[in-house]
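One chain follows as structure tokens, the form predicted alone.
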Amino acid sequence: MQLFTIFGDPVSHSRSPLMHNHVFKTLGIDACYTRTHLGDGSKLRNVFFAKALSGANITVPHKEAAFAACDDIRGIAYEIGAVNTIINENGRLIGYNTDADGFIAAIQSFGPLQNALIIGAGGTAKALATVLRQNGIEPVILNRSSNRLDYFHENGYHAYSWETFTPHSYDLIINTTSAGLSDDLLPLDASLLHQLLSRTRCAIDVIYGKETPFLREVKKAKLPFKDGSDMLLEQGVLANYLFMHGTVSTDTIRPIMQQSFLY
């Protein structure tokens, strides 16, 4: 049996498992798909191969730590500097960042975008902003505080503290911290984000499951929203699709797992 996981803090939310073992479970793959908690992000490598493990998904706080953690980087994944799905190939351990492409599936129905702005710093707004470029989207980063912001300075990118950002209009601001997943605060100061929401046309928490304090907000300033099931759909087909190595197609994945979320 192969052994797949998802490494985060916290972890025991995720619904992960649900849609990874309702695909293997209905193409008769013998595959099993656990959490672990871990704390500590450098233990991940050696946690990984201590459960031996076909592969894994991360998430907050450890898509960084995860990156370093691999002996090959493909894709997209190398030029954000955050990897979310890890496959064993043969003791080697190779990163993929399936957040990006799967984000920017979420947001079609949005219809065209010029600019977005981006709540937090870490692995998922470096993955964001990354693909939000490529698709001709600029990127806004505003994060708490300046010690996070040295990667997008050094890209070419638009990033704010809370102390240096001015509020402009946005087409679209997304949640990508963890603020409202398992407590029940803001993302940034709640004059700031009124500012901001009254000049946004539309908005998008990365967290699933749950109607953050931000979702909130969002909805009494009667913008289209979504929250992260979407983007979560999209990465998990992908990640599916690496951990069986190619052999099923993405069309034949998406199906079974939207199905997990019924359940």
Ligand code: NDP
The other form holds:
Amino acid sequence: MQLFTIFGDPVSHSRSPLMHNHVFKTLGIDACYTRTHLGDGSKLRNVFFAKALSGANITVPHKEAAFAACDDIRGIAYEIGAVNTIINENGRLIGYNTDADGFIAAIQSFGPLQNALIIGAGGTAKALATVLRQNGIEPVILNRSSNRLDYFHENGYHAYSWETFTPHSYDLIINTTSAGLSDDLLPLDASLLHQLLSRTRCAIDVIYGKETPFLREVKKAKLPFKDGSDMLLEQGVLANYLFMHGTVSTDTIRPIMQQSFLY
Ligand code: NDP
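Please show me the structure of the same protein in the form predicted together with this ligand, now that we have looked at it in the form predicted alone.
The complete assembly is shown below, putting the previous chain first.
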């Protein structure tokens, strides 16, 4: 039996075991996917081999530690510096980032976009800025504090703190902060958010499974919107495709994995 896991801290909330096990079971694949609580990211490589894993996903806060743990990095993960999927290829750990392409798949339904405002400057914001630019959608970054903006300035993005930002019109506004995840906070000042939403075409929150204060305001503004469920699904579809070494198409995996969202 092939073994897979998700590493994180915390990890008990993760829906990944449900999503991947449903695909394995439906397709009759002899594999099992578990959760692994990992406090110290530097131990990831040792734990991976100790558990004799075929592959793994990585969630907050270990995506950068996972990047460092790999023998080789493929695709956009190299530019982002963060890995959310690891494949064991004959004892070598190969790292990928499926969050970025999963996000692009999730926003296709909004139609063509030229620019986007990313609220937040953490790991997810880095991944989304990189992949948006690669897809011809120019991102602007707005963060509560200035201390995480260096990465974006060094890579040629327009990036602002609350103090230095002047609002413009955007096709898409993305909440990548954890505001609203386990509290009832907006990711930025309410009057600034209202100003922005009045000049925006559509919006997405990467948080899933709940209506955040951000999405409540988006709804009031009557904009087309999504939560993070489609991104979660699409990153999972791409990870599962990698776990099965491309032997099953993403078009086969997607509807099966989507069924697990009904549980
Ligand atoms: P990080 O910890 O790397 O970054 C968090 C960011 O949120 C920082 O920019 C921080 O600002 C900002 N922030 C936190 N609290 C507030 C607040 N109260 N007001 C304003 N800004 C705030 O987190 P990640 O980027 O790794 O993850 C962010 C979110 O994305 C999580 O909720 C995670 O669950 C979700 N996610 C969803 C995925 C999906 O598939 N749907 C995939 C990946 C992530 P500052 O710098 O000032 O501290």
